[in-house]
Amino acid sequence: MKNLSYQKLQTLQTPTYLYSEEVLRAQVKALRESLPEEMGIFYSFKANSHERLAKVLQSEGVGADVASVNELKVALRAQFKSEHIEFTGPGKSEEALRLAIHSRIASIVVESVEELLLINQISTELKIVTSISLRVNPELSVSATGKKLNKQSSQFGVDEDQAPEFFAILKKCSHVKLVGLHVFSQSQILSGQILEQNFALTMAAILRLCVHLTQPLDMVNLGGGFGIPYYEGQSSLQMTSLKSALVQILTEARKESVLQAAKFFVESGRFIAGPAGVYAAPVLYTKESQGKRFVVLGGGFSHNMAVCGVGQILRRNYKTQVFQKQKDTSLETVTLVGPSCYALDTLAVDLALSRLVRGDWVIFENCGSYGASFSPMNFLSFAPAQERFIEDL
């Protein structure tokens, strides 16, 4: 992150997530330039729902993909227009549905027949015709590693082969209007080719559903999966041919009369917010044990569960930087641990870093997404990490 220094970190005093408005805007621009001009972008609030970050993205013209009543409230406070908000998630509370219906958002993404019936019931009570999209669990997708996956059971969406039942029940719902379709199959994809394959399979699933549609759609969300490189040896996502691939996909889609006027979207949280944030933790102590050197940091598991390896199959270290009061270029192999009495509070294992002393800082990169929003901030009652913007330091 540009303009970061030891002196600026010292003003923080406690572990902090630092975000950059400049990088955030640059990531939106990079994604937008990889898409056909006609396509829109939804930002997935689950990646990071910080209100100031949301306001920056609103000013960049992206839509809001929210997944809880509090995320919806943040989006509304951040001045996202109701027609630029969609609400996803398989377990929306009645409170959340009532707020979404009352706010007349662009689409509530329906993920089960029971949810459809509840939306219709509330909408009938409120005398509102509610716009909905159907999330579909497709028959085929491609994993982040390139493996073809046949249809699998999922808590997300309605199985593609259950669509006829869904549409039959939909016809009996007087206070909902189907305005869109939504498919999301994979996350953290670092291959442009695999992204293109998934979008092609997603569109194939949508085209198969068109036989059930009696009215044109307003919107189609093709999902996302845009990944970022967390670990040494990972390469950044290259999307050089994605635009042309999507142009071909949309050209085929427009042949269907019900899709001719639809607005097509992708969604992203990780790609947009991840590179725009770092997690900074100060060095508290160093120690030796059985020939291994440990560096104890002021923050760890309760602030950043992902850096500690939760969700990884094979443990790998995040990319890191160090900021030192007195520069020491001699390298040592260390294990970075957090301050808690919990063995999983380990942020990096056998990592080669400049020799650290008390008062130095360690920076973990690509923590703008699934950092603060993903972590058990109340664990052991540690004070939560601060969230600041580099522009304010």
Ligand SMILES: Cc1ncc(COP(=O)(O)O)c(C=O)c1O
Given for the second form:
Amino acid sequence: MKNLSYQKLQTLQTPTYLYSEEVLRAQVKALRESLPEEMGIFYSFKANSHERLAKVLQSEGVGADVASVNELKVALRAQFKSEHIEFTGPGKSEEALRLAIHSRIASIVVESVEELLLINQISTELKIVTSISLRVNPELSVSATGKKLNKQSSQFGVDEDQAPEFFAILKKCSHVKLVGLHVFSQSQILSGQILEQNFALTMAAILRLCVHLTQPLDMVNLGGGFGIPYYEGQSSLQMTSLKSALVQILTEARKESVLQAAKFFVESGRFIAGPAGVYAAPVLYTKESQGKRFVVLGGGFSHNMAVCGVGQILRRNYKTQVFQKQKDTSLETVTLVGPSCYALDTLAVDLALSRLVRGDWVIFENCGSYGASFSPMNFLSFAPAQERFIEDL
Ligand SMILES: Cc1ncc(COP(=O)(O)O)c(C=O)c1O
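Complement to the form predicted on its own: the form predicted together with the named molecule:
First the chain shown before, then all remaining chains and molecules of the complex.
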């Protein structure tokens, strides 16, 4: 993130998520340039549903992929048009469904037969024909490391081999229209090649399902998986051949009559919002224990579970930067911990950093996604992290 300085951080006083409109826009541009022009992008609000961030993304022309009634409300407040909103998630509440149906969003992505029946019931009551997509759990997919996965059980979507039964029940639903198919099978892929395999397998599943359809589809969401480099040694996702691979995949797909007029989409949360945010925490104290140097920061686990290793299989340190009142470049190996009495409140282990003193700041990169939205802000009743934009400092 550009334009960060000790002086600006000092004005924050307390731990803060700092977002950048400029980086957000640049991430959307980078994603768009890696895709065929005809493809659309949905931004997954679960990564970060801050309203101002949502407004920026709305102005960039992406759609909203929401997963709760409150995310849907934020999307509507941020002026996303109904026809640019889709709603995923296996456990949508009745309140959420009612708002989605009433708002006539582009597609409610249905994840079970029981959900389909409830949508039909509410839609009949409201005298609305609701557009839905079916989320499919495909028979074949690929893991983030490229391992082929066959017939994985999942709480998400309807198994591919149960889809014909779903379509049969759908025919009896008078107030629901199937407008799309949706597959999302993987996150955090850092290899362009694996991403391409993921999309090819997804399209193969879509094509297998099309033989059961008699009506043309309006939209097909091929999911995503666009990863970002969180740790030292990881490099950015290279998508140099993705566009041509997708052009080929779409050309093949268009041969299927029900897909001829469909618009194709990808969805992404972390790739768009992750690099557009940092988590900044001030140094409170430094101390030593059994020869190990600890730096106690003003914030940690309650603000940022991911930095503390939740969700990681092997604990690794996020990329960090330090901002000091008085530059001291002599390196020391430190463990960065948060303010709570909880051992998991550890933000980095044995990290070589410039010598820190009270009042300095540590910045953790790639925290614009699954930072504030993924953390137990009420833990120990600490004050929640602030959320600010660098453009305002
Ligand atoms: C259905 C669905 N869509 C989109 C996403 C966003 O994934 P990411 O933030 O990795 O792009 C997820 C993440 O779990 C998801 O489950």
